[in-house]
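For reference, the chain that follows is the form predicted alone, supplied as structure tokens.
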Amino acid sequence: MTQLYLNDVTYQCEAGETVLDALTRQGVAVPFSCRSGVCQSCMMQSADANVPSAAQHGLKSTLQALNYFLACSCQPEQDMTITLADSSERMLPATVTAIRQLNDEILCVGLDCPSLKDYRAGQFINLYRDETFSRSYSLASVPADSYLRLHVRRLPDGRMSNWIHDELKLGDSLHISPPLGSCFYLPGDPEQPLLLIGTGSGLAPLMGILRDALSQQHGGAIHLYHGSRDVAGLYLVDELRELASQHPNFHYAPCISSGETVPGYHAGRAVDVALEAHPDLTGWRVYLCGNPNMVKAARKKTYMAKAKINDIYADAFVASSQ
């Protein structure tokens, strides 16, 4: 057992327990979201130089040098004196400028954040309801847009998503983190074919990546497969079909995985429909977004179809159940 010293109070950390689990078990309010070392919302700083290297994976070298670490990934090897990361560095003020219902479960939220100067389409931000409660959402917008766009799916017991759907209003003020994640479009090979596969609100980062690629004159074929159980679970279908009609190199395939075949939609899981049409992905770049289990399976299947592992992009985003 190790000791954690936070704000002049001592907390016990059991063997094999993370700092985040130890503190929340003892009633300390710590912001967190993914619990998998991706969203970085649980970042803390140690006053001692005894931070396990695994707890700094994904952090900038400048932050590592200052002993910042991710509480969800940190199993202390020694006693630690810790503080929460400075909120002024991780929380940017934003204003709700647009709200649009995309289907029965998914809402598009527009945010104006003047202090956010740059981001890549497809990255994600942490949205804070208060200093200790945040959730991660991917950016569906591109930097040229006048505001940030998030696709928020209502979860049955989701404290954040239900608050956004039921209470958030135009003009409300909140805070977001700087953008995170490495799943975005790079313009280095404009003729490389792109394969985008997503389910549910996983369409959000793919919309950003697609629009960014088209705006940067990507000349190679771009194929988007968006899947859901039924037609009602899909959204932006008309907009994507219109986009495909305007760009000969963009091809859109909405997929439904259960029920009867519906004209205009592909029958089957998005990844299976995609790989049936493109069984050899040699030379392709692949983007995967959506349900973590789908992303894991699709990563393996696309790799088996000869996509290089370095050409498969997917943020290991794990949605919180609350």
Second form
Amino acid sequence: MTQLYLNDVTYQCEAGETVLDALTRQGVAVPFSCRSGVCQSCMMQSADANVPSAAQHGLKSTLQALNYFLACSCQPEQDMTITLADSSERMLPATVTAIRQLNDEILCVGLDCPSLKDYRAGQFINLYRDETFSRSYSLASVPADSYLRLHVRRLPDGRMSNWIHDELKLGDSLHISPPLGSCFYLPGDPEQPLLLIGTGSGLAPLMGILRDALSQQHGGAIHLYHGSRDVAGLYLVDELRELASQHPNFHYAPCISSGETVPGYHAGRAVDVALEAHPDLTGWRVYLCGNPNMVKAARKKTYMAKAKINDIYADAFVASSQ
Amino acid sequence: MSNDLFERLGGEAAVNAAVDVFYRRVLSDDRISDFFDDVDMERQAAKQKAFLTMAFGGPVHYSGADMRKGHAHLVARGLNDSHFDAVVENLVASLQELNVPAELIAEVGAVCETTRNDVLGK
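I have the form predicted alone already, so could you send the form predicted in complex with the partner chain?
Once more the chain from above appears, this time first in line as the rest of the complex follows.
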């Protein structure tokens, strides 16, 4: 067992317990969301350099050097003196500038955040309802857009998504985190074919990646497979068909997995439809976003189809945490 | 077995070329794929890279105790000689696919063989 010293109070951390679990167990309100070292909501700072390296995975080197760490990934090796990371670094003020229904269950939320200038299309932000309650959403916009765009799917028991759908109004103020994540377009190889596979609101980061690639004059073929159970679950279909008609190298395939056949839509799961059309992915770059089970299966299937591991980018998110 | 095997095989570049081919073969081999089917493919691939570096006589030094500890959970799941042989077989086939000379493949096989008892907890 180790001791945690926070704001002049001592807390016990059992062997094998994370700092986040120890503090929340003892009634300390620590912001957190994904609990898996991705969203960085639970960032804290240690007064000493005794931070286990696993707790700094994914943090910028500047933050690592200052002994910042993620409470959810930190099993202390010795006693630690810690503070919550400065919330002004973590929480940027934003205003709701647009709300648009994309389909029955997905809302596009537009946010104006003057202090967030640099981001890569496809990255994600954490949206804060209050100091300790946040959820991660991918950015569907590109930096040239006048505001940030999120695709928020209403989840049956989703405290955040129901609040966004039912209560959020134009002009409301809230806070978001700086952009995070490494699932984005890189312009290094403009002729490389790109395969984008997404389900549900996993279209959001793919939309950003697609528009970024097109605006950077990506010359190779770009194939987007967006899947849902039925036609009603898809969205932005007309916009994507329009983009495909404007860009000869962009190909859009909406896919329906319910088994029915609808003209203009592919029958089958998005990943299966994609791999049937492109069985050999040697030299391709692959982006996978959406349902975690789909992402896991598609990562393996595309790798087996000879995409290199380093060329497969996946949305880091576990939707169940929402 | 020669100390410069790693260099003769082409060093880290050879490991990078082999790991993709090897890991893909292992995942498609029903005899052993369950042992390698990690949720985190990148982490699993990194482990395979470390294994290949070792098998190539490169700068990775596992102690016998490390090998035992690292595979104990797999031995508990039934890892045995037939699985070990299948992994070596896939490694040999990967190196053949990459046109590595037979005598170097034999040396790699000999390095693998030195780890058998520790890997299988014998």
